[in-house]
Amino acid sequence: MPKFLTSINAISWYFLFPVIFIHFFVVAFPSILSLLLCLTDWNGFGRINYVGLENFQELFRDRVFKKAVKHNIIWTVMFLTIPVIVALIIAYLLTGIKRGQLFYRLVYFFPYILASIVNCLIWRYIFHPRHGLGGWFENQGIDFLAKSPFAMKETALYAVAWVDMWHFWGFLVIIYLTGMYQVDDSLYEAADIEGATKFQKFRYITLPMIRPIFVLSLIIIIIWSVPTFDYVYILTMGGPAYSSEVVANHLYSQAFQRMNVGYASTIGVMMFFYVGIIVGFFAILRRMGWEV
């Protein structure tokens, strides 16, 4: 066997090529399909015709989409608040927690490890109007969950964003606390020394110190929220009267429901200039200097 074949540099492309194949026919050629079917007309089975730029204006007409942009919207800025406060919360709490601390860990990430699919249905039950919390307040006398939150349009999306959030808040504790381990304990006993409060020495020294993980935390929850989908699908499929509807389940309902793959690409490829332009705005933050 020639020597350059058994270099480490050969060795370590024998080991990434099937990594490579994956992904190109997974994640980029996908991608470019998409690109290019964004400007036709293409039903996924007959012929595929060039409309030039139809798509994207019948994009900006579409009312469900516009519903679905506000909605991804309200997503983001709710992840953006409760699960990132809370998780802030308990992380620092935790630090102080010397005995069982691995157990509380535990518990809170159980949710993020559990399948989209096994949340769903748990908190599907716990809501269920008979079954469920609602069937124990009628028993009480209450009319409370007479109805289950995700067949109401008033509630259907922040029931919906309550249970994602459940499922994924956990995740920012482990990072959070991963992040406040790496404070240097001596400016905790100088806070100390100066009397400082447990909430001064949380704002003027952990927060400063896990900026930087702070920061990218927000940069996934702002990315990870423009695809959203799994939740939304199982517990309400956008429902009722599109009150849930979010971009990538209108995405999947052109696609696969109506066939309308051409449309459906023109909804990926915003998505992608949006995704785009957040990671774009964070890139000239870093060059300019700030902690990203």
Second form
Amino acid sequence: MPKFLTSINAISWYFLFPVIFIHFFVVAFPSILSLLLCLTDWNGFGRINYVGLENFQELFRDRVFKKAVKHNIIWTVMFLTIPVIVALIIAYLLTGIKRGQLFYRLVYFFPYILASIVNCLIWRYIFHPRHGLGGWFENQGIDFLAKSPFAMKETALYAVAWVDMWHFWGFLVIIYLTGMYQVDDSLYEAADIEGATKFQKFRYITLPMIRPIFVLSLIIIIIWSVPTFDYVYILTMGGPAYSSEVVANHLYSQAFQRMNVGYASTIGVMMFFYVGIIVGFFAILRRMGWEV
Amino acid sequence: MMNKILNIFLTFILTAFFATSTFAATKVVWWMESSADTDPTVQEMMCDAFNAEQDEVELECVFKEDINDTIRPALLSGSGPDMFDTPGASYIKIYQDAGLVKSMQEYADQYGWQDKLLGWAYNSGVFDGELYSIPKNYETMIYFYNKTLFEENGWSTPNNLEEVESLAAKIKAKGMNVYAYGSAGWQPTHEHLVGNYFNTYAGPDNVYKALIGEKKWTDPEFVEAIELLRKHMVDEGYWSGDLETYYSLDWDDFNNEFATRGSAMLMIGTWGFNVTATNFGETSDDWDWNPLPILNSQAGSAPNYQLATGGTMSINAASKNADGAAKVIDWILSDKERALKVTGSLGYGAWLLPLKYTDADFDPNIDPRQKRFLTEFAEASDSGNYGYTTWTFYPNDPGVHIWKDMEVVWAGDITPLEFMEESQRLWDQARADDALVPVGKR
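Next, give the form predicted together with its partner chain, keeping in mind that what was shown is the form predicted on its own.
Shown next: the complete complex, the earlier chain at its head.
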């Protein structure tokens, strides 16, 4: 047997082979196929016809797609601000708690471990116009939350994002807290000697020291915001009147309700390129010497 | 001695083997749409009963959630069960184009299925002249009303637009909603309302012409029907008081609202019989039903029951036991008394096979209101006095557009005319792609 087949390097590849094999057929091959399907009018079953760039032309005329892209951008901005700020503050405050910290961690993290359907049902019930908060206020003679925010086109997107953020921010607390615990205590001690305030310690010690984790969290948020689907699908199905439609929901509707699989693949390809650009952007920053 | 014992043993083994292979029943696997409420009854009264009555075919019923998502990869991979359900005829059209579903024409001729089924129901499964699917259930849109409430207030059930609007004003003056309904449990409920207004305002003849391409969906009667629906939904708040509440109520909410006098009427499919009877059973009020009022004199006369199939059964093109599967279907279609017993156990909300029922077929204990529907519908639909539901006669893309984009009209983002222009564009596309579902000559 040739020596290279029994070398350490070759043996490593033998162990990797099953994973590579499965990955190719389960992930890589369907992804490549999806790239090709975007050039067809396939309905998911029958003959596949090549249509060139027709789907892309259609996509740029598609008013629902444009709306969905706008909603995804709003969604990303909301997730990059509200839960991040709240999680940073709470995590920093938690570092100062010596007793019962585990309890708070559990409470904050709890919504994250609940299934999305459970979270959604809880909030749908809270905002229910008959037996939720609206009904209760009505019984008190107060006209507040009489209509579910999920059912109004002005508020539906923000209401769904609120529920998703409520479930998500506890996750950020935990990872920020982990980063904060890795900061060397001697830095804080030195700052104390210099008379630094709590805010100054946070601004000039904590934040710079947790930057890798912080940037990672931002990358995760940006990437995860692209395929966001479950909360929108369960709570509003993208309605009313597409007011909470996001790109992944539009893709689902095209592929599985309208049976336009070729067109849905085009949407998928656009999502893929978008994520690629984001990853590329952060890769460039890293090359430029940023600690990301 | 040893040889003798060996001979006897081998003879026994070979006999057992051949007997098993010769007399073993053909196994037929059927993937059905799962519903927690009905699965045990279907298993007992259909699947187990079939197996107990004969020993040629062994039927295994497998209940699946979201059957269409489950069956698609199974069929595409060339495997899957011998028989399967689909949500409706538009899906069968796609399977037929892809060669994934078997033509049942030879079985239909052999067993005489055309004579057993209502004409329109049989035709709904005929593609390119051959039978590919049989409806498992039929339904139509009607309205239920609180009979006690109507009698107390001296209200009459409405028959035309003027009477509907006049009654609605009286109901609202009493602090109640006109109709209970909501879409939180099923966003496509909007298409129920669109179909109602198309059929009762534009009329079934015009809908038929538009379905077969002799009329445009942008013609005034359809645009006016959508405008009237918009007015009743948004301006008047007929359904559960206002648009936002309509979006927020699910099945339990609006059924409960109707039974507790929150609303005076419930415009819904005939699947609502069971839950209406159950909910009113817990109150002191009585209920009844009527065909939908005709909103425009050009739309013909009442009743115009819209035809709808709720799920179909078909044979997999890759099945090696298609003959056995056909025997299962024939067993199901061959006994009207048994069929009525099964659907009766399910409150007539599922497995209401479109067979030619007559008065004599019914159990004497059947609720007379339910019986009136079954016989009136059979008579009206068989004599050609019927309309068309969107979820049975629309191809996928225009069908989804109807319920997805209706919200955009209600939101005021597009006009009814723009809505119907998009509908027409999608119909033209579907026609060009040969994606239409059979309508049957009117």
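By rigid core we mean the largest C-alpha set that fits within 1.5 Å across both forms. Residue numbers count along the first chain shown, from 1. The shown structure was predicted, so the numbers you read here are calculated from the model rather than taken from an experiment.
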Is residue 283 one of the residues whose C-alpha moves 2 Å or more between these two forms after the core fit? no
Would residue 25 count as moving between these two forms, using a Cα shift of 2 angstroms or more after superposing the core as the test? yes
Tell me whether residue 273 is among the residues that move between these two forms (Cα shift of 2 angstroms or more, core superposed). no
